[in-house]
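Quick heads-up: it's one chain on its own, the form predicted alone, in structure tokens.
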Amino acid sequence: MTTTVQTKSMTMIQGINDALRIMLEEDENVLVLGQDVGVNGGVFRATEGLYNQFGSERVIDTPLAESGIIGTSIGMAANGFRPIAEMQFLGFIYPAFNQIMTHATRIRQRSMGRYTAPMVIRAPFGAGVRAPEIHSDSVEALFTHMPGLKVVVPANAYDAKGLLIASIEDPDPVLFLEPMRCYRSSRTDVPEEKYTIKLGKAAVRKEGEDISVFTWGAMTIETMKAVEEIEKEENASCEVIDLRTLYPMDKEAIAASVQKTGRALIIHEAPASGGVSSEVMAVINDTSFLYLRSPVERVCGFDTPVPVYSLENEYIPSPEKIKHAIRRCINF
């Protein structure tokens, strides 16, 4: 007998909201907290309706105090709760950096496994929505350098729901980065029931033979546009890999793709220096150097803060920049 899975067309913000609702219903130890997450339903409405359904003791409005939000979450997580803390924007997380680095990521080792911190930190990030200064930072690399913290970045509603549920169920802290440009830019068919996507596993968005293109988050959209265009313009077959989890990284998927195509390009919005692309390049060097037919290329943001919104389009890697890099690789 075949069971039909009921699906619903959702935006990413709806997928996130549905994941939160499912986990709040399933586990009374799950809590949501952050500035304006309750009565107002969050600055992007990711928590809309949850306050009315679950009440102020499960969906908690906090003061504007990022360090306090994360510190409180760590204490709750160590004592049996599963808090989901929202930072209104990733650029606002810096006051909480000490709590994350010093306590959340180390509590398992410090206590020799007696205590853990099963908590999720949700943070909208990325440019392209015409936000003010500090609202658009892409600094994911700061957190992939923290042993003990998983870093997850969905690119569509289906992945957002499945990855968020998996993150909430994970026994250790997870930073869940939500690309703002993807919140309402597209819809995906999403199962209405609970499901999970395993953390640490990349997704092949498109199979190809001539070049492997690695990306994540909002840059997945720009990359797919570029690949669609260049395959019409050139005799090229591009494979697109959405890493989805930046730590732990899916090294096997990276190696398998590069060993198939012999060429690699990495796309990310964050500045190039010290960015996650450097780690992807190291994985390629360690696993697949002798398979390469051209140097590994990357297209990234500039080594500057995100500029004022009138210059955002110049800062963000565009399909044209991506196409140019693909051509360099293929024609080397």
Second form
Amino acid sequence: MTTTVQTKSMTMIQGINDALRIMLEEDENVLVLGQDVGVNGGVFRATEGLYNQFGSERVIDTPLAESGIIGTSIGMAANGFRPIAEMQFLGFIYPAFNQIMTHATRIRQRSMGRYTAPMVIRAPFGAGVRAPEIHSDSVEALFTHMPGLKVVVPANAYDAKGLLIASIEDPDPVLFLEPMRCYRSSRTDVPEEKYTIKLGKAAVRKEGEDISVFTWGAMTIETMKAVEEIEKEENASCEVIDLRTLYPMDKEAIAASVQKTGRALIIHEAPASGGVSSEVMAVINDTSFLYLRSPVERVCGFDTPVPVYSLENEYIPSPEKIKHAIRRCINF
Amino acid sequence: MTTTVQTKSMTMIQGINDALRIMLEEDENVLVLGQDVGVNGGVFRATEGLYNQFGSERVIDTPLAESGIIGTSIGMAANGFRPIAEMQFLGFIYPAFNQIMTHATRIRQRSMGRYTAPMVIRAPFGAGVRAPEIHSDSVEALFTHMPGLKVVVPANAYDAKGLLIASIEDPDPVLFLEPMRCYRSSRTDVPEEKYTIKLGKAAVRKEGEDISVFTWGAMTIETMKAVEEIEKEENASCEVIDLRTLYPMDKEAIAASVQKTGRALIIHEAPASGGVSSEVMAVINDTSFLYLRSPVERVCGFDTPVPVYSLENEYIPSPEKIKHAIRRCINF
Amino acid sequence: MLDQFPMQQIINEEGNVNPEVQTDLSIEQIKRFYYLMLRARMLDKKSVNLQRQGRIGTYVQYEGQEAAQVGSAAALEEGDWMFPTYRDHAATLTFGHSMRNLLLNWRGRLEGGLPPEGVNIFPPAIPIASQLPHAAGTAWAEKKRGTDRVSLVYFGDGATSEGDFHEGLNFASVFQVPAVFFNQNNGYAISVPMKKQMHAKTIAQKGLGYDMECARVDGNDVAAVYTAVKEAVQRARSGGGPTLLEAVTWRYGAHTTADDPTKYRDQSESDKRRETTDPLLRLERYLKLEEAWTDAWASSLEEEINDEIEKAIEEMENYPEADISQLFDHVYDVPTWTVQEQIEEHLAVKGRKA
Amino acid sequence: MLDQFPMQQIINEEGNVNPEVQTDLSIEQIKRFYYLMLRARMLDKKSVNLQRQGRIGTYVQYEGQEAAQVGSAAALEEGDWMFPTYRDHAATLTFGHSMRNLLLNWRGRLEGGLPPEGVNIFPPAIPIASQLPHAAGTAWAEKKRGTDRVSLVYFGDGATSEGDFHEGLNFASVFQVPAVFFNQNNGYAISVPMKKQMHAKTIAQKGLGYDMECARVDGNDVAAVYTAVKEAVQRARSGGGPTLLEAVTWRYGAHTTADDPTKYRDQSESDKRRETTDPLLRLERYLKLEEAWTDAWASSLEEEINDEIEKAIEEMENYPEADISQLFDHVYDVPTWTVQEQIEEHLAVKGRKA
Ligand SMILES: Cc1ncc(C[n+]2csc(CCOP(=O)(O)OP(=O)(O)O)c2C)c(N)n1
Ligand SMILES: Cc1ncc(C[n+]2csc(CCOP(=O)(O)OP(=O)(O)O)c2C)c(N)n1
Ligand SMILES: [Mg+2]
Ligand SMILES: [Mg+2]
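Okay, that's the form predicted alone, but what's the structure of the form predicted in complex with its partner chain?
First the chain shown before, then all remaining chains and molecules of the complex.
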């Protein structure tokens, strides 16, 4: 028996919109709320059309107050709803830090399971779209040190839709990070129907033998470019793994790949120190120490704020830098 | 020529109080502010006597609003003062996250050096004093991924005084974390006069040959205990390094020790994932890969919130667990 | 503003009923309030003793605030939501929390945050003012579902300084949710007196910025508190939106058993108030004036409550030790592999030792 | 509340002076305001064009809000502090910011946040409302030093929802610092209209919760804005504490050049307002009534301003490219080893490639 799945070529922003629509249709407890998500359809158009289809009781323009948005979402989640709260940019999540850190992530434990916070916090993030300062912050690492939360980062339309639906259905709070640079940079074939991608599972973007390259979000773009080039320039075969979920990380996938290749490189645009790369290194250390043929390398943002946009191209890890690191690893 | 330094046996809380008093005396631009720091002398008595000595214009009881405390401190710092702001517990710093992340740490760069924020944020932290939930959070890692900020953690009275004075004199914002459990747990001889300890420098608490154990704050207590015991139980010699500054980390000290011993263990009470231990591992990877004889080990808190106090002894890394990790490392 | 927000009172310090107020509170209801306040006070006093004896940990007393807490809690109905702070055990007890669990709270037990099934009480909020948006959220959810349930949230004078106070009130007013913001103005946030906390003379007036109903009541007059909260709750139930209430009260004791109030205030003020504004004494005076008081009745109550408390203490002390599974249970619905590995390691090391 | 906070006006839409108001504004001052507003408007229009031509990046327009910004900025004196948002370039320009640097801001240059030496303007705040506590802080510092300098902080209607709005006002009022909180209520926070932002009918009334002086002015009447701010500034200077002012205005255009306002409002409202409430047109009418207007004067101003703008654009376009050192300079006083290593590596890879 074969089933045919209707697919449609979508940008990531369409995949996200589609996931939201499907879940709003399916479950009357699903709500979308945030600044400009209603009438305006979101500053990136992620919620376009939803206000008209579902009305102001389900797709809600809120006051400009991140702590209020998350705080009231916690109350609604504890009382039966499934809020999907948008932070207009990840760099504006900081005022809600207390609500996320002390409540969204802890209410399940604090109430011994009586109250839970099944909610999704969506946030566009990352550099490369020439946005003003703060807008481009990549602070995913902060949220991987926050027990009770899951952190998800899709890199294409297919993953975005499947991971977002899985996040909405997840019984725990999920931070869903949307790399702005991927919103419209490419299209993928996406099933029109509902499907989910299990949280916590990485995706092998490209198989290879000589080095494992770990990345996520928009840095998959630079990474794939670098890998394509270097495979032509050198006699090297690279494995590229998109982690997709940053907490909990896919330990098996990391270990399996490093144990095969013996070398590892991690790419992210956030500052190196305290970045998620360190945790990937820790997982490699814990699982694959004896397999390593060279130190783990990382290519990351500088230990500086993401710069104003005139300098962001210097800031974002370039294919050149990635290639350099691959070479150093392979020739160690 | 010899100079005699007058010393006094002090607890850490006395060392802190002494540092504050000396700096308030020396520099009229130094201010102390926070909740209950004035008339009451601080909930841990860190500011005892200062209100009476310096008056309400220099030692200031503020409203109960962390963002307001840090935000106004930024304005005062940019306008010539050196505020020392107390967060009553580190777990209550979260409402000020935005002010720290987007302003205190960035105003120097955003204004190309015109405005700066030479301020210290003091915060008691850590488990083990049977405090209610949130009070015991150890979230130092979050602040090591925040370019523009320095993060300091003393473990005894001598370091507390010298590091706090250095922090107050530092031209950049410093987060000064005070392990509550160390406040009165021991005494050290502390010079009565003013002295500083350079930020960014670790301290070798005990030299050894077979393994490097890195830790900071209250975990120096468990670590020293474990090391003392294991050196009797096994034929092993352990080097213990108190990092003291978590950002920027003392790379030289870490590398020198690991290159000598070939083994490393990191202890902290914060959750393992995304903890500062991962960054120490990264530094070891980057500097000392070829010297490593076994995987780096870590003994940390669980990936859970710090529990309510009935379970905190299960949560805090025990000497037993530290010994176990040392054995595993040495017998690898 | 003091004129605009006079302190509403029904029973004054001498036990006389304000002749200008229409109240339909019966003697029976007043007696019930007296019982509830006595129960709360006796539990509080006992808890302070338990702390001194080392049988529970640091404790947060509420003596003096019984009228504010009992009067407000009594205005709720089953199914309503309550959001307490660490100091609001008189309120949660009144609303049906388990005395044993309240005591377990001070033993550092998660059970302390767990009310009986069907009683909607959030675990007490520790980060000041963070619970206000939650209350707006649960109320909003009820409004969306079309029920008539309301949310009642407690917070102190100090809490009004936090951003979450403002955001909670603003959301509640914008979405006109059925929430009652109940402030206990006990004059101090630990050592910080109200005049250092705000330039405003009342907390009630803070409702003006949200075009929200707001009022100020004598928080030591249980009848006034009950009446004001009842009115606010009714308004909320019937779609009239949120209310901000300020109940002016006083804590007799320290901020917590770890606090020394003599560092920042003259405790003789508390002694004076015990003789004057005390919420229980006031009802005693009232009931005596109404000739509804007998010493026998009062001591029978005391006996009954004493038994209840002793039983709860026994249950608390016999309660099984916290199991290590409580560390990681309920962090996620299903524990992540990180925690699983950590716990296995932990148990392995412990086992080795044992 | 609308009655309690009437919209203060000095020059009405037809250019007539409100006979009930005592004003000592001279014709010369009004002409100066006209010039400053024209300068701001011409720069704004030019900037929108530059953005369309790709010569600067996304731009935030303020057309329509010139009276609010110019009138308030003109009330400051040298040494005072200004805290703008991304939309307040008419204010910063008036207070002495460099036109070239303002343009560089839209090229993603740090210089955009840097005013000339001696001009105290903070870089424009991006996280909404975060600048209010800063303004309270600089004002507090001046008070401590005993100077008479004040802080003036700009923020929008949307900003009033953030916790920092509340905390900033509360600190300012508790410590009675010389700060003026100047709200530009342009009716929208991106797409969100005021009525979804707050239940209150005015922003001025939010001062009541802090016992703070507060008032509401016609933000398109530069004379009214100037007068109200001047009064608040004088009060602050002389120890009278902070003030909250609401200036009711309107942005004609989009939120930014990346925004499409037709998604959420009828732009014909802007067209209508250009003919009625416009701040420049109003002064033109006033000056004509006063027989102080000549077309020659107006076009000489235009010419002068045009030259200034063209010169600034040239400077902006000839400005040297951002050097990579700007990435790490000024992150710390002295760069940490981490950054140093990262930059060395970066330059090495670049060098290798070059
Ligand atoms: C965000 C936050 N900051 C600081 C504290 C520490 N703290 C605990 S109680 C308290 C005072 C609270 O005063 P108030 O709101 O008046 O309530 P009360 O204790 O008087 O009932 C403070 C500062 C906290 N719990 N949370
Ligand atoms: C903390 C924060 N949240 C969200 C944003 C995104 N944002 C930028 S401008 C804006 C609307 C601001 O409205 P208002 O305060 O009325 O000022 P206006 O833009 O109308 O001048 C929003 C939501 C931000 N910059 N900061
Ligand atoms: Mg209080
Ligand atoms: Mg606006």
